[in-house]
Partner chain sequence: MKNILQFILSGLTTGSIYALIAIGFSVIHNATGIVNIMQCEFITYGGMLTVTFYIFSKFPYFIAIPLSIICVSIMAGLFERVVIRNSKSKDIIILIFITIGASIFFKGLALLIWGSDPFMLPPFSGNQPIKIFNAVIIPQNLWVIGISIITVILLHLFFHKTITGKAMRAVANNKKAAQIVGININRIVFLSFVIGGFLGALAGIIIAPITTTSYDVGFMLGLKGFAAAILGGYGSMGGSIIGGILLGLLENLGAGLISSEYKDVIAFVVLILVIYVKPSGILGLAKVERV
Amino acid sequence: MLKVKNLSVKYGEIQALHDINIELKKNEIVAIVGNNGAGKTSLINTITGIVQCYDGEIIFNNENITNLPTDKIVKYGIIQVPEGREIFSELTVEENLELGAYQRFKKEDKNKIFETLDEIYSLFPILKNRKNQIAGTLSGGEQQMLAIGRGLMAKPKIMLLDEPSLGLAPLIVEEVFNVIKRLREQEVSILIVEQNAYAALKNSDRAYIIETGKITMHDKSENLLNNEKIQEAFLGKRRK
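Supply, in the form predicted alone, the structure of the chain whose sequence was given, as a single chain.
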């Protein structure tokens, strides 16, 4: 479905990504795990056209979408939920959700968009209860759910989630990832970038480890979760 081939990215003279190769299949949840500054956000920003690559290709459903403008990437059905949520804090919850469907309003019957809104409220009942509340007054977990819901309003084929656990309490992190896993029912493929290695590996099918802009390991998430090197590097466990 989505293939990144030999992708390299530079910021001036500084190379952020080196020859990256990853793949996301239909209805799959794949995690990109790495520490702060490893290149995770650069990777998804390049996929969505925010950052331009100088080498390599990005292929979506056999079409080359490398370095296309972000608005065209969105039309392909690839949506990014940014780090820090980036909700419109002075608008209501429902206004935020409606903005997620801004491209659909131009070409679809409004009733279909409102059907999607009902689906979001079914997935996130707390948002329905808060639909008239100013978004900036929501808790961190509720804002993350709003950011995901806003992305889903575009009816994406792929969602790229940038640090969805950032700043959330452990119980809220678990709740958010439970929702992410339920997105399979919407036939949405998920690419997650995370510092929280345990949450990412526990809730994904496969994962890639990224260090200083390079993919250093790739396996089923379960295998990586039980890998001693990964446990020592990311999960705070030391070898005996």
Second form
Amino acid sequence: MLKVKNLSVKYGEIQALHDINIELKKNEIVAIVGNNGAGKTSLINTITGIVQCYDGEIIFNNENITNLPTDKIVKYGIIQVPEGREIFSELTVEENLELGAYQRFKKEDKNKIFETLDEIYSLFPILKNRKNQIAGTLSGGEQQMLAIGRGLMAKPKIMLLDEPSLGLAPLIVEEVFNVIKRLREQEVSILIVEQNAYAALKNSDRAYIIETGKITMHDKSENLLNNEKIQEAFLGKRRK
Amino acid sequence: MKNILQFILSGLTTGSIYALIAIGFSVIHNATGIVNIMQCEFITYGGMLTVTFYIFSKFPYFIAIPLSIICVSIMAGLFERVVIRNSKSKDIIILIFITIGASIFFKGLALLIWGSDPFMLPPFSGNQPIKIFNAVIIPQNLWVIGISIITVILLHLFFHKTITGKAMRAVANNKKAAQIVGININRIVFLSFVIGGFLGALAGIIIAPITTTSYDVGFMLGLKGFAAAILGGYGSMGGSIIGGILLGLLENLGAGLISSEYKDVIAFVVLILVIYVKPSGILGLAKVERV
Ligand SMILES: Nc1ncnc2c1ncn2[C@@H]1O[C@H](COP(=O)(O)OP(=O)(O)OP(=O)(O)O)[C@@H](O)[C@H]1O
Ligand SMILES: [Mg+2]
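Now that the form predicted alone has been shown, please provide the structure of the form predicted together with the partner chain.
Following is the full complex, with the preceding chain placed first.
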């Protein structure tokens, strides 16, 4: 469904990504695990056209979507849930959600959008209770829910989640990942980038390990979870 | 002290004009981060095009006025499309300077087209003063205040009830997030200029029957509108309205109670004092919802 081929990204002289190859198939949950500065956000931003790539290709359903502007990428149903939430802090919760469906307003019946809104509210009841609250006053966890909900309002085919667990208590992290797993039922393919290797590997089908801009390993998530090297490098377990 | 009511009525009239201009500045600032000095020319061209269509082409007002507003809105949109968007540098300071250059150019062009003499447009409906207690108000003042109120209500509905209006607020709030949800930022910037042009032209037209209009009328009005925006809290619609009305009242009360020679001075002294005490303006940008 989504293929990233030989992708390189440079910021001036600094090369952030080297020859990245990844694939996301329909209905899959794929994780990309890496430490600070490994290039996870750069990868997601390049797929969604926020950052231009230096070399390589991004293919969605056999169409070349490399370096298209973000609003065109969104039209394809590829939606980013950004790192650090990046919600509209001065707007209400409901306005945030409506804006998630921004492009649908031009071509779809309003009632359909409000149906999606109801679905999001049943997925995250807390957002319904807070719908008229200014989004910036939500707690960190609630803001993360809002960012995910806003992404879902677009009826995405692919959702790219940038560190959804960042700054959340373990219990909330579990809740967020439970929601993410349920998205599979709605035919959404998911790419998650995470530093939280354990949560990411436990909740995904396949995973790539990214280190200083290069993919260094790729396997089924359960295999990686049991891999000694991974346990040592990312899961804080020592070799016997 | 006998004519305080009179000064208040005049203050509300000019205040409404400043408010419209201030909102124009704010809308463009929210989308782009720049101060658009061309706003002054939108005011001038609104009034002067109406002179052309009404006095020279002999169109009735109900054609001449909408036509002028449409022309200025197109001019503002084209200015963004052609000049601002194609600027190699996206540096705010450079972009502001481009708007200053364009403003000087369009002022010169206006001088060539219309000459330096001021024109008087007739009031929208008669000149028969209306007595309110011990003050008189001319009908045009009521037109100015009424049209401004309706415009502000319509703008509020646009920004809060339509998805495009919400998208404009979204861009003002968080550009990156706006991009991520699929908003075409260029389109919003374009729209902000069209709205700025619309508001500038409208202000320039409805005030013309009271103050006359000429090729350089936009400069002082624009400056006052800009001052009003800062006074109220730059970038906010509520702030622009409060700033505009307050500036209008101060000016007219100052002129009436102290001396009309100090009219402009009083307004700017108060402005500077407010900026010293509260740099973010009366409503304070951070706390207040932007347009
Ligand atoms: N706009 C930029 N300009 C220059 N360098 C950048 C820019 N954005 C990222 N980088 C650099 O690219 C590298 C990868 O950054 P990126 O944000 O993709 O990492 P990340 O894996 O998302 O890290 P984190 O886990 O901290 O979010 C870093 O070395 C970073 O300093
Ligand atoms: Mg990151």
